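Just the one chain here, the form predicted alone, laid out as structure tokens.
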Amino acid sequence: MIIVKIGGSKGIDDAPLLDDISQLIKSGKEVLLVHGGSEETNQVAEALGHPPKFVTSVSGFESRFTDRKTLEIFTMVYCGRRNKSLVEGLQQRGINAVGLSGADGRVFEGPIKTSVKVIEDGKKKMLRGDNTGKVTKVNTELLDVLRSAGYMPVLCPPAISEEESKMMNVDGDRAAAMLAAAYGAEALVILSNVPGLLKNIDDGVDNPDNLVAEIELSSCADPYEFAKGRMKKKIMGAVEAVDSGVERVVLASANVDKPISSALNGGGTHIYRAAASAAASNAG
């Protein structure tokens, strides 16, 4: 099984991804898709007069501050237009897709946080009224019912909190990592609008020498060395997936022909535990 996470940043074309998924499934591969929708959420939030707020945690990770109004906008975009657009595209390619949020059937579940410690103007602050959490459990039973009946799940945040049963914003890359771990996936492919982890984001995306081709976690002192902004969360998700038994994670561009196949065949940044496991995965 291959788990694919498609980001929601500006400038991503879904067509190459959907074409590739269709071809992979028809060739006998099983693919599960997780998607984001950050850029569209920002645009809708601005239009509704509730502009997005991004914060940086004390540990240096950037995230969306999700008050209840933001959660409603987030859900409207992710579970509505974005999810159904991907479902429609797959249906048009002969794939019987069904869209679910992580809250549906408790597909993605975990603890919720109602406050977050952030750094603002060089000072530590506690912001309350947040609705974010972390996926610690995946309801594979529901997904397996769909899979066995011939449906392809297309998944997205929000998730559901384990005790309060409240919807919560969760990081899509880390949710995809938990999904890959739950299924012991052969690979997790995280696609975005950049070709992978770049050594210097200011050097541009077209310089092949700027791309970090691989990260071998067994010998890498700091996998976050080159990661900036949102890329830090992608690296975090990759590390969590590998630590949970996924053979390899690939960070790659969505805007190339056959983006999943290209990533699995060497494109992007490959993250794995040790060279031996990467070789075995490539051989498979």
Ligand code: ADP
Contents of the next structure:
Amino acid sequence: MIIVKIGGSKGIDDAPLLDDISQLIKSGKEVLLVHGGSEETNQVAEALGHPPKFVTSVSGFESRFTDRKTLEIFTMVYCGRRNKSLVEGLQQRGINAVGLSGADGRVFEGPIKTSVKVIEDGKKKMLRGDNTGKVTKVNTELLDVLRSAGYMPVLCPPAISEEESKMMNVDGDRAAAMLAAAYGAEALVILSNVPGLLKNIDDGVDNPDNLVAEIELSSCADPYEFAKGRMKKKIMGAVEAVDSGVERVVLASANVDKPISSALNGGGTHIYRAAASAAASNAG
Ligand code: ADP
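Cool, the form predicted alone is there; where's the form predicted together with adenosine-5'-diphosphate?
Shown next: the complete complex, the earlier chain at its head.
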């Protein structure tokens, strides 16, 4: 199985991805899709007079501060327009897609955090009223019912909290990583508006020398070395997926012809861990 995550940043074209998915499925591969929707959520939030707020945690990771109203706007965009537009595109290509959030059937479940410790103007501060969490459990039952009946699930945040059953914002890349781990996927392909992990984000996306072609985790001292902002979460998801048994994670561009196939054929940034036995025999 291949798990694909398509981002929701500015400038992502879904058509090449949808063409590629339908061809891969028709050639016998199984593909599950997880998507984002951050840029459109920002636009709708602005239009509704509740502008987005991004915070940087004390550990240096950036996230959307998700009060209840933000969660509602987020749900409208992710589960509504973005999800249904992908479902429509797949249906037009002969794939019987079904859109689900992580709250449906408790597919994405985990603990919720209602406050977040952030750095604001160089000072540590506790912000309350947040609704974000982390996916620690993927319940595959509903997905398996759909898969065995020939439907293709198309998944997105929000997830559901394990104790209170409250919807919560979760990172889509890390949710996709947990999904890939739950299925022991052969690959997790994370597509976004950049060609992969860039050594210097200010150096432009067209210079091939700027792309990190691979990160072999056993020999890489710091996989986060080049990642800034949102890229840190993608690397974190990739490391989590590989450490949970996913063979390979590829970070690649959504805006190329056949983005999944080209990522699997060597494009983008490949993140993996050399097999322990191979490492041992090399050492010997
Ligand atoms: P999506 O919403 O499509 O999942 P994000 O916007 O969350 O994607 O993450 C991709 C963004 O990460 C890029 O557009 C870029 O601005 C940022 N980024 C930060 N550091 C890097 C880096 N070293 N290489 C590539 N992108 C980076």
